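Single chain ahead, by itself, as structure tokens, in the form predicted on its own.
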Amino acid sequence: MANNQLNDKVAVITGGASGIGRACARRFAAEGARVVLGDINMDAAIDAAAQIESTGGTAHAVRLDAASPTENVAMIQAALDKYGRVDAVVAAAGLSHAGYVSGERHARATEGLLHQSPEDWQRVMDVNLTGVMLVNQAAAQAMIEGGTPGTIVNIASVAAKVPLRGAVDYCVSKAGVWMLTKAFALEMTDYGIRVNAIGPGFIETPMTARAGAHAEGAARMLGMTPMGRLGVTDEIANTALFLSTDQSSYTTGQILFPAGGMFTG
């Protein structure tokens, strides 16, 4: 049910065209917010803004490669050409490694670091790490000198504290992403912005959607997860909803694990 709790505010979504960046942008926009959605799949990100107005919302779809210093700022700016400001950012876009195509289903390219090439271990990341940096450095500094303190939420993951079997990249990309949250949460509290990261286990989206379709790859996932279930998007989206909102005004330098009980420590 919506509240408003977003309302006049201006949300920009990294990876906001699938999965879970998707309903971000939905689940904000449904709270007030004019959402400006970044996505490499400038068709996808096309429809999803598109969703949300037939709804009643408001977006706007901007291209991202999220590893380029200059599309992250160009995006931060068509947000405040459009809108006037940024309020909140969730920075979404990722690759489970680094052959994904965004909204797509693509297994791994290779079985574990051992055979893993420098330059595919370095595009997992150029996107997962330093695109989060990018756009966290972007926002941080509009709102900065718009006079408007936010609020910024990284999508991390539960890999970041749990590690994965054939996944080094993505652990140690994730990893990354949780200490860059903690770092800079505490700089930015000279200005008012809050920075916090989000830990998701296994979510039901298309970068799990390839591993799911087989018995062995599903029954590993539920077997790591103590609830029994794969996360749907809506449950990041409401999670990264509170972290935007006063309700965690308190909050920052924080990492929440919507995991379904992976991760308890």
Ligand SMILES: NC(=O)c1ccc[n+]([C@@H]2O[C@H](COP(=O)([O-])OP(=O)(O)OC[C@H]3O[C@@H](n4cnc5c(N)ncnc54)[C@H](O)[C@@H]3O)[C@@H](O)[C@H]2O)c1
Contents of the next structure:
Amino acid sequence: MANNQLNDKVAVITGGASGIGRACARRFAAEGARVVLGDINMDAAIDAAAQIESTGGTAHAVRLDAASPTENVAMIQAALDKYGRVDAVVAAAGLSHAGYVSGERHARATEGLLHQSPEDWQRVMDVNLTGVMLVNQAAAQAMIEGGTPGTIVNIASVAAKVPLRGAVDYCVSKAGVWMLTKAFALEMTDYGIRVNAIGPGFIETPMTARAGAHAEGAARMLGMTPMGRLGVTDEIANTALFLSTDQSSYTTGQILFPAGGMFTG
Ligand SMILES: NC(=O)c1ccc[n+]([C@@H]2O[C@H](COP(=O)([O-])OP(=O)(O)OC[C@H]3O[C@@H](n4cnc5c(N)ncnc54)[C@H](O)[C@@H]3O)[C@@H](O)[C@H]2O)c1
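Next block: the form predicted together with the ligand, after the form predicted on its own:
Every component of the complex follows; first up is the chain already shown.
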């Protein structure tokens, strides 16, 4: 299903080692983009880049803690050094809660806001919200300086609109991503850079694997999803691709909800 829609483009994907980010990296590379994958899990990022290269794509893994201003700037600089430009960004690095480690089955879940430490709250904000802001800022600066105005896609969540029990921190961080997207998109119209968001519903990734492994958790996710199934990562990658090509050339400051029909208001 590749049409070379991103030929000669350079895409930077945070959280590119796993789940939604990894699917976006794979999809964008299949469309001809040279891809930089930034992730805190360097082994998995290297594996993802190798997988893309093994199928004829071009990819480069970079160590990134999304919460670090200097590491975001360094990741964008690595893209410039390696491939000469930045055209597209997908900000997919994220946590479901402070103790979350992607792929780890027994990550510590939050017990709800009533008992949450300020440190745990702050970590979720630092990665999920400030992390998105930092890569938006660094990438936009590179696009403006390089004369390559492009696209930015921020992975929010239905939780930007729909409150989820036991996930106040996550919901607030994603609502922040949605407002960041709208407000930054407004500023970036001056430069021809489009900034949009995606609010996935429940998608089959390591993030939902733990909840999905329990009957109660699986029923809760399916019960909120009119289509009666979880989404798959390629469905989000296709949405990200749409928002990263001229197919969406008149669209900025918007959020799309590939969420199986979930009502987000
Ligand atoms: N899976 C879902 O149902 C779902 C739904 C809505 C939104 N999302 C969002 O999609 C994004 C991707 O999640 P996923 O489901 O693919 O989970 P995932 O665990 O498969 O992927 C998350 C990736 O982010 C990386 N990461 C985590 N913290 C990081 C940090 N500080 N710096 C850099 N990289 C970091 C992880 O190593 C991992 O590779 C997240 O923002 C998540 O909130 C997921």
